[in-house]
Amino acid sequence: MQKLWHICFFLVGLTLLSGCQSTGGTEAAEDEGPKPLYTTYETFDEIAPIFNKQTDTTYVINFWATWCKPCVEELPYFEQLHEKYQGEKVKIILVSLDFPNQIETKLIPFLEERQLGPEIALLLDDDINSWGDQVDPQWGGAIPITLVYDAEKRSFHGTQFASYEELESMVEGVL
(Lines of atoms letter the chains of each structure in order from A and count residues from 1; the text may use other names and numbers.)
(Lines give C-alpha, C1' and ligand atoms only; values in the text may rest on other atoms or scores of the structure.)
Protein backbone atom coordinates (compact mmCIF):
# COMPACT_ATOMS: atom_id res chain seq x y z
CA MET A 1 0.00 0.00 0.00
CA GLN A 2 2.83 2.39 0.85
CA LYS A 3 4.42 1.80 -2.59
CA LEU A 4 1.10 2.71 -4.22
CA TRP A 5 1.05 6.02 -2.32
CA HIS A 6 4.62 6.79 -3.41
CA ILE A 7 3.72 6.10 -7.02
CA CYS A 8 0.62 8.32 -6.73
CA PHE A 9 2.62 11.18 -5.20
CA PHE A 10 5.27 10.79 -7.89
CA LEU A 11 2.66 10.96 -10.66
CA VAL A 12 0.93 13.98 -9.10
CA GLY A 13 4.27 15.73 -8.74
CA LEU A 14 5.17 14.92 -12.33
CA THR A 15 1.82 16.30 -13.51
CA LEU A 16 2.32 19.54 -11.55
CA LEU A 17 5.83 19.99 -12.89
CA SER A 18 4.69 19.55 -16.48
CA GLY A 19 2.50 22.67 -16.28
CA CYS A 20 -0.96 23.40 -17.60
CA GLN A 21 -0.27 23.25 -21.32
CA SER A 22 0.37 20.03 -23.11
CA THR A 23 3.01 19.76 -25.76
CA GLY A 24 3.60 17.43 -28.61
CA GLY A 25 6.93 15.75 -29.04
CA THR A 26 9.46 15.38 -26.28
CA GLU A 27 9.45 17.70 -23.29
CA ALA A 28 12.84 19.30 -22.82
CA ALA A 29 14.41 22.32 -21.23
CA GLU A 30 15.60 24.96 -23.67
CA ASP A 31 19.22 23.90 -23.36
CA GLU A 32 18.53 20.17 -23.46
CA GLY A 33 17.59 18.29 -26.61
CA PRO A 34 14.97 19.20 -29.18
CA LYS A 35 12.22 21.71 -28.51
CA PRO A 36 8.63 20.44 -28.27
CA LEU A 37 6.89 20.23 -31.65
CA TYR A 38 4.02 22.44 -30.49
CA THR A 39 2.12 23.79 -27.52
CA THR A 40 -1.57 22.95 -27.25
CA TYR A 41 -4.20 25.51 -26.27
CA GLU A 42 -7.66 24.05 -25.60
CA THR A 43 -9.46 27.42 -25.66
CA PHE A 44 -8.83 30.78 -27.24
CA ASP A 45 -8.72 32.36 -23.78
CA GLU A 46 -5.54 30.37 -23.07
CA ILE A 47 -3.73 31.79 -26.10
CA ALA A 48 -5.37 35.26 -26.14
CA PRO A 49 -2.54 37.07 -24.29
CA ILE A 50 -0.18 36.64 -27.28
CA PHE A 51 -2.34 39.02 -29.34
CA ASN A 52 -1.92 42.07 -27.11
CA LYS A 53 1.54 42.04 -25.55
CA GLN A 54 2.93 45.49 -24.77
CA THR A 55 6.66 44.82 -24.97
CA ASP A 56 9.59 45.89 -27.12
CA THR A 57 9.13 42.75 -29.26
CA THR A 58 7.41 42.59 -32.64
CA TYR A 59 5.03 39.63 -32.94
CA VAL A 60 4.29 37.87 -36.24
CA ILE A 61 1.34 35.52 -35.77
CA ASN A 62 0.11 33.34 -38.61
CA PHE A 63 -3.00 31.14 -38.55
CA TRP A 64 -2.65 28.04 -40.72
CA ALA A 65 -3.45 24.32 -40.98
CA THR A 66 -1.90 21.34 -42.76
CA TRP A 67 -5.12 20.85 -44.77
CA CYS A 68 -4.91 24.44 -46.12
CA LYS A 69 -2.84 24.42 -49.33
CA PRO A 70 -2.20 28.24 -49.39
CA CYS A 71 -1.12 28.04 -45.75
CA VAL A 72 1.42 25.30 -46.42
CA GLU A 73 2.69 27.11 -49.53
CA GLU A 74 3.57 30.24 -47.52
CA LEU A 75 5.20 28.45 -44.55
CA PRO A 76 8.69 28.69 -46.12
CA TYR A 77 8.33 32.49 -46.00
CA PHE A 78 7.83 32.34 -42.23
CA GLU A 79 10.79 29.99 -41.92
CA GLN A 80 12.93 32.46 -43.90
CA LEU A 81 11.66 35.33 -41.74
CA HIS A 82 12.50 33.35 -38.61
CA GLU A 83 16.05 32.82 -39.84
CA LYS A 84 16.49 36.50 -40.75
CA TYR A 85 15.31 37.83 -37.38
CA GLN A 86 16.74 35.11 -35.14
CA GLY A 87 18.30 36.71 -32.09
CA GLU A 88 16.33 39.94 -32.58
CA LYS A 89 13.19 41.10 -30.83
CA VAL A 90 10.88 39.51 -33.40
CA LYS A 91 8.80 36.51 -32.33
CA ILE A 92 7.10 34.35 -34.97
CA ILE A 93 4.23 32.12 -33.86
CA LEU A 94 2.44 29.77 -36.23
CA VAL A 95 -1.02 28.96 -34.84
CA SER A 96 -2.29 25.68 -36.25
CA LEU A 97 -6.03 25.18 -36.57
CA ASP A 98 -5.67 21.53 -37.49
CA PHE A 99 -8.58 19.28 -36.54
CA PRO A 100 -8.15 17.34 -33.27
CA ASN A 101 -8.74 14.03 -35.03
CA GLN A 102 -5.85 14.76 -37.45
CA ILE A 103 -3.16 15.76 -34.96
CA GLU A 104 -1.56 12.31 -34.80
CA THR A 105 -2.01 11.47 -38.49
CA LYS A 106 -1.28 14.81 -40.18
CA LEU A 107 0.04 17.57 -37.92
CA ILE A 108 2.71 15.66 -36.01
CA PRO A 109 4.18 13.94 -39.12
CA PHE A 110 4.11 17.29 -40.94
CA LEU A 111 5.98 19.05 -38.11
CA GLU A 112 8.46 16.21 -37.70
CA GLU A 113 9.25 16.28 -41.41
CA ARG A 114 9.52 20.07 -41.73
CA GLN A 115 11.28 20.85 -38.42
CA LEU A 116 10.01 24.46 -38.54
CA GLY A 117 11.99 27.05 -36.61
CA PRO A 118 9.14 29.35 -35.50
CA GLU A 119 7.12 28.52 -32.41
CA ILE A 120 4.10 26.33 -33.19
CA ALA A 121 0.85 26.66 -31.25
CA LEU A 122 -2.06 24.27 -31.73
CA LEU A 123 -5.41 25.93 -31.02
CA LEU A 124 -8.22 23.42 -30.55
CA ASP A 125 -10.97 26.04 -30.09
CA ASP A 126 -12.63 25.99 -33.53
CA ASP A 127 -15.36 28.58 -32.75
CA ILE A 128 -13.68 31.38 -34.72
CA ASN A 129 -16.96 33.30 -34.77
CA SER A 130 -16.70 33.79 -31.00
CA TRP A 131 -13.04 34.87 -30.85
CA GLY A 132 -11.92 35.96 -34.33
CA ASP A 133 -12.59 39.66 -33.63
CA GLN A 134 -10.16 39.47 -30.72
CA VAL A 135 -7.40 38.59 -33.18
CA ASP A 136 -8.51 41.30 -35.62
CA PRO A 137 -11.95 42.72 -36.52
CA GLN A 138 -11.09 42.35 -40.24
CA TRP A 139 -10.80 38.56 -39.97
CA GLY A 140 -13.73 36.73 -41.53
CA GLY A 141 -12.56 33.29 -40.36
CA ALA A 142 -10.72 32.02 -43.47
CA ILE A 143 -7.05 31.08 -43.32
CA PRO A 144 -4.24 31.85 -43.84
CA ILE A 145 -4.13 35.16 -42.04
CA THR A 146 -1.22 36.99 -40.46
CA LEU A 147 -1.11 39.58 -37.72
CA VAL A 148 2.04 41.64 -37.10
CA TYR A 149 2.15 44.00 -34.15
CA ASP A 150 4.27 45.70 -31.55
CA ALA A 151 3.40 48.05 -28.69
CA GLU A 152 2.52 50.88 -31.11
CA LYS A 153 1.57 49.45 -34.52
CA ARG A 154 -0.65 46.66 -35.77
CA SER A 155 -1.02 45.22 -39.28
CA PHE A 156 -3.40 42.52 -40.56
CA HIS A 157 -3.03 40.46 -43.77
CA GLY A 158 -6.08 38.34 -44.62
CA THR A 159 -4.79 36.23 -47.50
CA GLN A 160 -1.85 34.10 -48.60
CA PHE A 161 1.41 35.97 -49.14
CA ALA A 162 2.46 36.01 -52.80
CA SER A 163 6.14 36.13 -51.86
CA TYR A 164 8.60 36.30 -49.00
CA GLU A 165 9.20 39.96 -49.90
CA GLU A 166 5.52 40.73 -49.30
CA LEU A 167 5.69 39.20 -45.81
CA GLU A 168 8.99 40.90 -45.04
CA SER A 169 7.56 44.26 -46.18
CA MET A 170 4.62 43.84 -43.79
CA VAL A 171 6.95 43.09 -40.88
CA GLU A 172 9.27 45.99 -41.73
CA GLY A 173 6.23 48.29 -41.80
CA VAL A 174 5.68 47.52 -38.11
CA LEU A 175 9.33 47.44 -36.99
Contents of the next structure:
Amino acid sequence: MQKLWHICFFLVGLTLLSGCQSTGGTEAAEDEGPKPLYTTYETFDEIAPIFNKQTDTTYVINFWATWCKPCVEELPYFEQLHEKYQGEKVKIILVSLDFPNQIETKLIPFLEERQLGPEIALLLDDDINSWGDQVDPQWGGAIPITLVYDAEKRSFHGTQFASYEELESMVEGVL
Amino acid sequence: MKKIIGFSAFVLVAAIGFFAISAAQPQPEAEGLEVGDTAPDFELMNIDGSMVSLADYEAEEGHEDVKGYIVTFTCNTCPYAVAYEDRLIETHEKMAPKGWPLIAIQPNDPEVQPGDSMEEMKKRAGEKDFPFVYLLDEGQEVYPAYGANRTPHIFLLDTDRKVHYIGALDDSPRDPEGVTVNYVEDAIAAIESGNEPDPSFTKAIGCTIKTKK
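Right, and the form predicted in complex with the partner chain of this protein, after the form predicted alone?
Time for the whole complex; same chain goes first.
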Protein backbone atom coordinates (compact mmCIF):
# COMPACT_ATOMS: atom_id res chain seq x y z
CA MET A 1 0.00 0.00 0.00
CA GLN A 2 2.75 2.40 0.99
CA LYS A 3 4.42 1.77 -2.33
CA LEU A 4 1.25 2.81 -4.12
CA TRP A 5 1.28 6.08 -2.22
CA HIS A 6 4.85 6.66 -3.21
CA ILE A 7 4.00 6.12 -6.84
CA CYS A 8 1.05 8.50 -6.48
CA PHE A 9 3.27 11.19 -4.97
CA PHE A 10 5.82 10.62 -7.68
CA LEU A 11 3.22 11.03 -10.40
CA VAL A 12 1.76 14.15 -8.77
CA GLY A 13 5.28 15.54 -8.42
CA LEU A 14 6.02 14.78 -12.04
CA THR A 15 2.87 16.53 -13.18
CA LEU A 16 3.73 19.59 -11.08
CA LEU A 17 7.25 19.62 -12.42
CA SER A 18 6.26 19.38 -16.02
CA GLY A 19 3.83 22.21 -15.23
CA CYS A 20 6.70 24.33 -14.00
CA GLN A 21 8.87 23.47 -16.93
CA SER A 22 6.25 24.53 -19.39
CA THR A 23 5.85 28.06 -17.99
CA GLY A 24 8.92 29.49 -19.65
CA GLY A 25 9.64 26.77 -22.11
CA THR A 26 6.48 25.94 -23.98
CA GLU A 27 5.09 29.45 -24.25
CA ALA A 28 8.34 30.59 -25.72
CA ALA A 29 8.50 27.51 -27.92
CA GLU A 30 5.23 28.53 -29.57
CA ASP A 31 6.81 31.82 -30.54
CA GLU A 32 10.29 30.61 -31.38
CA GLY A 33 9.75 27.22 -32.96
CA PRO A 34 10.51 23.76 -31.59
CA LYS A 35 13.37 24.64 -29.21
CA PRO A 36 12.25 25.89 -25.78
CA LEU A 37 14.07 28.98 -24.47
CA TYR A 38 15.15 27.05 -21.39
CA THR A 39 14.26 24.15 -19.13
CA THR A 40 13.69 24.69 -15.41
CA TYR A 41 15.12 22.36 -12.80
CA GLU A 42 13.78 22.92 -9.28
CA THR A 43 16.23 20.53 -7.63
CA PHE A 44 19.72 19.36 -8.48
CA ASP A 45 18.55 15.73 -8.50
CA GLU A 46 16.51 16.49 -11.62
CA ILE A 47 19.51 17.84 -13.52
CA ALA A 48 22.11 15.49 -11.98
CA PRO A 49 22.04 12.93 -14.84
CA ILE A 50 23.62 15.42 -17.27
CA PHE A 51 26.81 15.36 -15.19
CA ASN A 52 27.33 11.62 -15.47
CA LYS A 53 26.35 10.42 -18.92
CA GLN A 54 28.27 7.31 -19.91
CA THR A 55 27.87 7.71 -23.66
CA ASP A 56 30.03 8.49 -26.69
CA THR A 57 28.93 12.13 -26.52
CA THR A 58 31.18 14.81 -25.04
CA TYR A 59 29.34 17.16 -22.68
CA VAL A 60 30.34 20.80 -22.27
CA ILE A 61 28.53 22.28 -19.27
CA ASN A 62 28.91 25.91 -18.28
CA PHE A 63 27.43 27.61 -15.20
CA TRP A 64 26.47 31.22 -15.80
CA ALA A 65 23.87 33.91 -15.08
CA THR A 66 22.71 37.09 -16.79
CA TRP A 67 23.90 39.09 -13.75
CA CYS A 68 27.43 37.63 -14.00
CA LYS A 69 29.51 39.92 -16.22
CA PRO A 70 32.43 37.55 -16.92
CA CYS A 71 29.90 34.81 -17.73
CA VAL A 72 28.08 36.95 -20.28
CA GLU A 73 31.44 37.98 -21.77
CA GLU A 74 32.36 34.38 -22.54
CA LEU A 75 28.95 33.26 -23.88
CA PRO A 76 29.96 34.03 -27.51
CA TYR A 77 32.73 31.40 -27.16
CA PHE A 78 30.10 28.77 -26.40
CA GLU A 79 28.04 30.00 -29.33
CA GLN A 80 31.11 29.61 -31.58
CA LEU A 81 31.80 26.16 -30.11
CA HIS A 82 28.19 25.16 -30.78
CA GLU A 83 28.56 26.16 -34.43
CA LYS A 84 31.88 24.40 -34.87
CA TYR A 85 30.72 21.06 -33.46
CA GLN A 86 27.24 21.05 -34.99
CA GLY A 87 26.41 17.56 -36.19
CA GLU A 88 29.12 16.05 -34.00
CA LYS A 89 28.70 14.23 -30.73
CA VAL A 90 29.29 17.31 -28.59
CA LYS A 91 26.48 18.62 -26.40
CA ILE A 92 26.69 22.08 -24.85
CA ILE A 93 24.48 22.98 -21.90
CA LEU A 94 24.50 26.41 -20.28
CA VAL A 95 23.19 26.15 -16.71
CA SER A 96 21.82 29.49 -15.49
CA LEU A 97 21.86 30.45 -11.81
CA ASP A 98 19.62 33.46 -12.36
CA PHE A 99 17.38 34.65 -9.53
CA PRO A 100 13.80 33.35 -9.55
CA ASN A 101 12.46 36.91 -9.38
CA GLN A 102 14.55 37.97 -12.40
CA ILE A 103 13.46 35.26 -14.84
CA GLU A 104 10.73 37.35 -16.45
CA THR A 105 12.63 40.64 -16.27
CA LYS A 106 16.17 39.51 -17.15
CA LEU A 107 16.63 35.90 -18.24
CA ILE A 108 13.80 35.61 -20.77
CA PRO A 109 14.49 38.98 -22.49
CA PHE A 110 18.21 38.09 -22.59
CA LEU A 111 17.59 34.68 -24.15
CA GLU A 112 15.07 36.09 -26.61
CA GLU A 113 17.57 38.71 -27.72
CA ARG A 114 20.60 36.43 -27.95
CA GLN A 115 18.91 33.34 -29.46
CA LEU A 116 21.77 31.15 -28.22
CA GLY A 117 22.43 27.86 -29.96
CA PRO A 118 23.32 25.72 -26.93
CA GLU A 119 20.67 24.29 -24.66
CA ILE A 120 19.80 26.47 -21.64
CA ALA A 121 18.94 25.05 -18.22
CA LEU A 122 17.70 27.11 -15.28
CA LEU A 123 18.71 25.58 -11.94
CA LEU A 124 16.82 26.87 -8.91
CA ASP A 125 18.38 24.58 -6.28
CA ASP A 126 20.27 26.93 -3.93
CA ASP A 127 21.80 24.33 -1.62
CA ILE A 128 25.03 24.11 -3.61
CA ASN A 129 26.80 22.77 -0.55
CA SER A 130 24.85 19.54 -0.98
CA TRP A 131 25.41 19.17 -4.75
CA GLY A 132 28.49 21.22 -5.74
CA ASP A 133 30.82 18.22 -5.45
CA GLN A 134 28.76 16.36 -8.05
CA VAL A 135 29.69 19.06 -10.55
CA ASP A 136 33.32 19.12 -9.41
CA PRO A 137 34.96 18.89 -5.97
CA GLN A 138 37.27 21.80 -6.90
CA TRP A 139 34.36 24.18 -7.37
CA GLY A 140 33.89 26.65 -4.52
CA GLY A 141 30.74 28.20 -5.94
CA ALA A 142 31.84 31.27 -7.91
CA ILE A 143 30.80 31.46 -11.56
CA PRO A 144 31.59 31.09 -14.41
CA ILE A 145 32.88 27.53 -14.44
CA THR A 146 33.00 24.96 -17.22
CA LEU A 147 33.03 21.19 -17.11
CA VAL A 148 33.93 19.06 -20.14
CA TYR A 149 33.56 15.29 -19.93
CA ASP A 150 32.86 12.09 -21.75
CA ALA A 151 32.68 8.47 -20.60
CA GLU A 152 36.45 8.41 -19.94
CA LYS A 153 37.80 11.91 -19.30
CA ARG A 154 36.71 14.80 -17.15
CA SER A 155 38.13 18.32 -17.22
CA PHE A 156 37.22 21.34 -15.05
CA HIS A 157 37.87 25.03 -15.71
CA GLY A 158 37.24 27.20 -12.65
CA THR A 159 37.40 30.68 -14.18
CA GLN A 160 36.42 32.77 -17.18
CA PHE A 161 38.00 31.79 -20.51
CA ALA A 162 40.47 34.33 -21.86
CA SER A 163 39.63 33.43 -25.46
CA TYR A 164 37.58 31.11 -27.64
CA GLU A 165 40.78 29.17 -28.38
CA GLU A 166 41.21 28.41 -24.69
CA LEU A 167 37.72 26.90 -24.53
CA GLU A 168 38.22 24.94 -27.74
CA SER A 169 41.53 23.47 -26.59
CA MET A 170 39.87 22.36 -23.35
CA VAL A 171 37.20 20.55 -25.36
CA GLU A 172 39.80 19.11 -27.75
CA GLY A 173 41.65 17.79 -24.70
CA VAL A 174 38.70 15.58 -23.87
CA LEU A 175 37.58 14.67 -27.41
CA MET B 1 78.01 5.91 7.11
CA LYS B 2 77.43 5.34 3.41
CA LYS B 3 74.27 3.55 4.30
CA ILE B 4 73.02 6.54 6.27
CA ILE B 5 73.80 8.89 3.40
CA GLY B 6 72.12 6.50 1.00
CA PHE B 7 69.09 6.27 3.23
CA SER B 8 68.94 10.06 3.69
CA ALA B 9 69.17 10.54 -0.06
CA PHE B 10 66.33 8.05 -0.47
CA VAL B 11 64.19 9.88 2.09
CA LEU B 12 64.95 13.19 0.39
CA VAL B 13 64.04 11.90 -3.05
CA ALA B 14 60.92 10.25 -1.66
CA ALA B 15 59.95 13.49 0.08
CA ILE B 16 60.49 15.56 -3.06
CA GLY B 17 58.52 13.03 -5.05
CA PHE B 18 55.72 13.12 -2.50
CA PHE B 19 55.52 16.91 -2.54
CA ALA B 20 55.66 17.01 -6.30
CA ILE B 21 52.74 14.60 -6.46
CA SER B 22 50.72 16.42 -3.83
CA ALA B 23 51.39 19.73 -5.54
CA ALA B 24 50.14 18.30 -8.81
CA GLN B 25 46.87 17.12 -7.24
CA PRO B 26 44.25 19.83 -7.55
CA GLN B 27 43.02 20.62 -4.07
CA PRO B 28 39.67 22.28 -3.46
CA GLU B 29 40.36 25.94 -2.68
CA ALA B 30 43.99 25.07 -1.98
CA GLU B 31 45.11 28.69 -1.79
CA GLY B 32 44.51 30.76 1.30
CA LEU B 33 43.29 29.77 4.72
CA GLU B 34 41.89 26.49 5.87
CA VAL B 35 39.92 25.72 9.00
CA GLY B 36 42.40 25.55 11.89
CA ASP B 37 44.81 28.09 10.37
CA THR B 38 45.50 31.47 11.93
CA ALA B 39 44.18 34.30 9.81
CA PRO B 40 46.31 37.39 9.29
CA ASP B 41 45.15 40.69 10.79
CA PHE B 42 44.73 43.66 8.45
CA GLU B 43 44.40 47.40 8.55
CA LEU B 44 41.80 48.72 6.14
CA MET B 45 39.81 51.89 5.73
CA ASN B 46 36.24 51.89 6.94
CA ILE B 47 33.46 53.89 5.27
CA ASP B 48 33.78 56.48 8.08
CA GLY B 49 37.40 57.15 7.07
CA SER B 50 38.94 55.41 10.11
CA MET B 51 41.46 52.59 9.77
CA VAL B 52 40.25 49.28 11.25
CA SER B 53 42.21 46.22 12.33
CA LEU B 54 40.95 43.28 14.36
CA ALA B 55 43.43 44.10 17.14
CA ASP B 56 42.14 47.69 17.32
CA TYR B 57 38.54 46.55 17.18
CA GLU B 58 38.99 44.40 20.27
CA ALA B 59 40.81 47.18 22.11
CA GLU B 60 38.00 49.68 21.52
CA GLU B 61 35.69 50.65 24.33
CA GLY B 62 32.55 48.55 24.36
CA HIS B 63 34.26 45.68 22.54
CA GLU B 64 35.75 44.01 25.64
CA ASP B 65 33.44 41.01 25.30
CA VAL B 66 34.32 40.20 21.71
CA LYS B 67 34.79 36.43 21.27
CA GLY B 68 35.38 36.36 17.55
CA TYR B 69 34.60 37.82 14.15
CA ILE B 70 32.34 37.02 11.24
CA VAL B 71 34.75 38.29 8.55
CA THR B 72 32.60 38.64 5.41
CA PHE B 73 33.97 39.45 1.96
CA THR B 74 31.07 41.18 0.25
CA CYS B 75 30.37 44.05 -2.14
CA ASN B 76 27.73 46.39 -3.55
CA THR B 77 27.51 44.97 -7.04
CA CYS B 78 27.15 41.18 -6.82
CA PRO B 79 23.47 40.13 -6.83
CA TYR B 80 24.27 37.37 -4.35
CA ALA B 81 25.89 39.90 -2.01
CA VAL B 82 22.86 42.18 -2.41
CA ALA B 83 20.54 39.25 -1.72
CA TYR B 84 22.43 38.72 1.54
CA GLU B 85 22.55 42.38 2.71
CA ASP B 86 19.51 42.21 4.98
CA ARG B 87 20.67 38.87 6.39
CA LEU B 88 24.13 40.28 7.12
CA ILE B 89 22.50 43.18 8.99
CA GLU B 90 20.31 40.76 10.98
CA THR B 91 23.28 38.52 11.71
CA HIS B 92 25.35 41.40 13.06
CA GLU B 93 22.46 42.76 15.13
CA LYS B 94 21.84 39.35 16.61
CA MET B 95 25.41 38.12 17.06
CA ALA B 96 27.42 41.28 17.88
CA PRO B 97 25.79 41.64 21.33
CA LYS B 98 26.82 38.01 21.93
CA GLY B 99 30.43 38.86 21.14
CA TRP B 100 30.51 37.98 17.42
CA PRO B 101 30.48 41.16 15.32
CA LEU B 102 30.41 41.04 11.53
CA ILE B 103 33.34 42.66 9.75
CA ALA B 104 32.54 43.34 6.09
CA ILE B 105 35.40 43.69 3.59
CA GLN B 106 34.84 44.80 -0.01
CA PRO B 107 37.52 43.02 -2.10
CA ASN B 108 36.75 44.16 -5.67
CA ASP B 109 39.05 46.57 -7.50
CA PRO B 110 36.96 49.76 -7.87
CA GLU B 111 38.77 50.54 -11.13
CA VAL B 112 37.35 47.34 -12.59
CA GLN B 113 34.02 47.57 -10.75
CA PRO B 114 33.23 51.29 -10.26
CA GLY B 115 30.07 50.39 -8.31
CA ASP B 116 32.35 49.15 -5.52
CA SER B 117 34.35 52.35 -4.93
CA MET B 118 34.66 53.80 -1.43
CA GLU B 119 32.12 56.48 -2.40
CA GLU B 120 29.63 53.86 -3.58
CA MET B 121 30.30 51.74 -0.47
CA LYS B 122 29.47 54.76 1.72
CA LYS B 123 26.33 55.40 -0.29
CA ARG B 124 25.09 51.81 -0.04
CA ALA B 125 25.95 51.52 3.65
CA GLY B 126 24.01 54.75 4.25
CA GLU B 127 20.97 53.57 2.30
CA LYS B 128 20.88 50.26 4.14
CA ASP B 129 22.12 51.66 7.46
CA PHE B 130 24.82 49.00 7.85
CA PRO B 131 25.41 48.44 11.57
CA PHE B 132 28.81 46.82 10.90
CA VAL B 133 32.12 48.19 9.63
CA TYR B 134 32.46 48.07 5.84
CA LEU B 135 36.13 48.10 4.83
CA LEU B 136 37.76 48.49 1.43
CA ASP B 137 40.51 45.98 0.61
CA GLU B 138 42.59 48.70 -1.02
CA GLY B 139 45.45 47.15 -2.98
CA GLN B 140 43.64 43.78 -2.82
CA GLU B 141 46.08 42.07 -0.47
CA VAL B 142 43.71 40.84 2.22
CA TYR B 143 41.31 38.70 0.18
CA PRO B 144 44.09 36.55 -1.38
CA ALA B 145 45.72 36.11 2.04
CA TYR B 146 42.40 34.74 3.30
CA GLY B 147 41.71 32.77 0.13
CA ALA B 148 38.37 34.45 -0.46
CA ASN B 149 37.36 33.75 -4.05
CA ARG B 150 33.84 35.11 -4.29
CA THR B 151 31.35 37.48 -2.76
CA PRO B 152 29.86 36.81 -0.31
CA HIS B 153 32.45 34.56 1.38
CA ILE B 154 32.60 34.19 5.16
CA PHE B 155 35.52 33.37 7.48
CA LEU B 156 34.61 32.83 11.14
CA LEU B 157 37.54 33.61 13.45
CA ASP B 158 38.03 33.63 17.21
CA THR B 159 40.00 36.44 18.89
CA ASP B 160 43.25 34.51 18.36
CA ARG B 161 42.22 34.74 14.69
CA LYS B 162 41.99 30.97 14.45
CA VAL B 163 39.67 29.97 11.59
CA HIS B 164 36.69 27.85 12.67
CA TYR B 165 34.42 28.03 9.64
CA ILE B 166 34.69 29.03 5.96
CA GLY B 167 31.82 29.33 3.51
CA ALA B 168 28.29 30.63 3.17
CA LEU B 169 26.00 32.29 5.71
CA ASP B 170 23.20 29.82 5.07
CA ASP B 171 21.91 27.26 2.59
CA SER B 172 19.54 29.46 0.56
CA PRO B 173 21.31 32.40 -1.09
CA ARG B 174 18.67 33.35 -3.65
CA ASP B 175 15.65 32.92 -1.37
CA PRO B 176 15.85 34.17 2.25
CA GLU B 177 12.53 32.43 2.95
CA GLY B 178 14.01 29.08 2.02
CA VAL B 179 16.77 28.96 4.66
CA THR B 180 16.87 25.67 6.54
CA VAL B 181 20.40 25.87 7.99
CA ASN B 182 22.21 28.98 9.21
CA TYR B 183 25.80 27.72 8.99
CA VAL B 184 27.35 30.72 10.76
CA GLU B 185 24.99 30.78 13.74
CA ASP B 186 25.30 27.00 14.08
CA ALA B 187 29.09 27.30 13.93
CA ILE B 188 29.13 29.95 16.68
CA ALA B 189 26.81 27.84 18.84
CA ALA B 190 29.19 24.88 18.40
CA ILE B 191 32.26 26.95 19.33
CA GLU B 192 30.52 28.37 22.39
CA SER B 193 29.64 24.91 23.62
CA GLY B 194 33.27 23.84 23.21
CA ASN B 195 32.88 21.93 19.94
CA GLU B 196 34.15 22.50 16.44
CA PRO B 197 31.55 23.52 13.84
CA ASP B 198 30.08 20.82 11.64
CA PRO B 199 30.15 21.60 8.78
CA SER B 200 33.25 23.75 9.13
CA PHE B 201 33.41 24.34 5.37
CA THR B 202 30.64 24.94 2.86
CA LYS B 203 30.52 25.76 -0.81
CA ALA B 204 28.63 28.88 -1.79
CA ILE B 205 27.43 30.43 -5.01
CA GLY B 206 28.75 33.92 -5.57
CA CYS B 207 30.44 36.36 -7.92
CA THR B 208 34.12 36.18 -8.70
CA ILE B 209 36.26 38.88 -7.10
CA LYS B 210 37.04 41.56 -9.68
CA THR B 211 40.70 42.29 -10.42
CA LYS B 212 42.59 43.77 -13.32
CA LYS B 213 43.24 41.02 -15.86
